[in-house]
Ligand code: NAD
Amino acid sequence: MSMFNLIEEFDHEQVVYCSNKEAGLKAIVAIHNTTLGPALGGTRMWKYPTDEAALKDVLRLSRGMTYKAAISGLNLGGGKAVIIGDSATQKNELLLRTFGKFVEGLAGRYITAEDVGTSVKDMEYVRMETKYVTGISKALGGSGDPSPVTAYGVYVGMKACAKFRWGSDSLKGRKIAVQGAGQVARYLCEHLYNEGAEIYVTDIIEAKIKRVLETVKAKVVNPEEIYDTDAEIFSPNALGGIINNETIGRLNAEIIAGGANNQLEDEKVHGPKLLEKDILYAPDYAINAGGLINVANELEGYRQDRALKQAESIYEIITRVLEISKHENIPTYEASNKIAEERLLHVGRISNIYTGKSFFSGRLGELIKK
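The form predicted on its own, please: structure of the chain above, on its own.
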């Protein structure tokens, strides 16, 4: 598939390639939709096998940010950036500040933040070249690490799933398999442990597991065995694409609720499969929206108590998604998309009052004409 066909498939407004030989920078910025406001989304640094793989990732991630902002009630659009390279060996001040120059050149259409392979410190380098950056340290007036708010949103979303499935949102005594032991998973495990849940945890990096075990009691399992536990809830908190033909058949869980992005390898295939198997799936971009809520708060002057309060709304959002899914007998990702698209369309009609026309194309364009 050609580059332009890929961009058209995901219905993006703008894709920018950023290259600077001296800095060693190869990056892609994808702006999916700015109906609700400027596109906000993190910058991921990853050693992609091909440039096409990087493009596919940034297109999918930025589209997810549009839906995440819409369903969360934020006045922001969806965007994302990827820097192609090994974050452990190739990341430095020159590369990050050069990337910041490219972000500045977009004049506020895209606001960046940290993501996989980048950190709060990295965003401070980016900020030296542009004001269009969030997720900076608290010392500079930012929010710092968004993981606590992301984890809290996943936690309340998981409780909403429990309430819908079992009639009570208590997680006391529930067996929960947590895949990944990064920052979000660590804070999530603390919430689960404090409520009395029985936790299974895994990660490919042993040091991360040891850090989790400093504050909670959990049973450690091998990464490949996490799907086969007798857990009632499976919580993916690492990379995406892990809900697929092979893993769905191994899961014993009745609920999937985690902080990872793009958990379904193919939503049109695996969403219906989960519905068929009667496994409740909390759509990733809805349940993990706490991170976006957190960095969005920086735009208004950051207060963590306000961000946590806003993240509580994820409980009601997930409940509504599950209710629509049950009522219409559709996969939960479809129900979540419907909620997000309704808001995009309603706000989009405000633009029509002044312009007399629609700037939507693709699926949203077809819907707004109805």
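Now show me the form predicted together with the named molecule, since the one above was the form predicted on its own.
Partners and other molecules omitted; one chain follows.
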């Protein structure tokens, strides 16, 4: 497929190729939609096998960011960047600062952050060249690790599911299987434990489980057994693609609510399957939006208490998604997309109301003032 056909298919506003031989930089910035505000999304560094694979990935990821910001009620658009290369061997100050220059050149249409293959430290180099960067360390006035806010959002989203299914959002005594014991799972387990839930936990790294067990009581199970417990809630917080033909049949859970990205192996197949089996699935990009809420907060001067408060809105968002899914008998991910698209449409409609600001801004405004 030609490059322009691909861009058209994903319905992007702008795709920028950034190249600098001296720095060894090959990057693509994709701005999907800026109806709600500047396009925000992280920079992924990956050894893509072809340039087309990099383009496809950045188009897919940036479109996902549009939906995530829209469903979360944020005034942000969707964007993402990819740097083609090996993050273990090819990342250095020159490369990151050169990339920062290109981001600066977009004059705020795109705001970057860390992602797979880039770190908070890397963003500090990027910040030397542009102010359009978030996710920098707390020491530099940034928001630091987003996991506590992501985990809190997952926790309140899970409670919304419980309320919808059982009429009470209390998780006391509920059996919950947590897949992964990483950053998000660790904070999530603390909330669940404090509420009196019975936790099953797993990870492929023993040290991660040990760390979780320092603050919570949980039953440890083998990674493969996590699908076969008697848990009423399954919470994926490790990998994508874990809800598939094989695992759906094994789950006893009535609710799936976790922080992992891309949980459904194929949303068109497994979304309807979950609906058919009457398993409530909290769409991943809506329930794990705490991370985005956290970095978005940095734009107004970071305060974790405000970010946590904003993440509480995930309770209402998930409730609305479940209501629409039930009312229209559609998979929850479809209900979530629908809410996001409606918001884009409505805000897009009011953006053409003339307020005078646009007339007096820019070169024309300057000429008029003279």
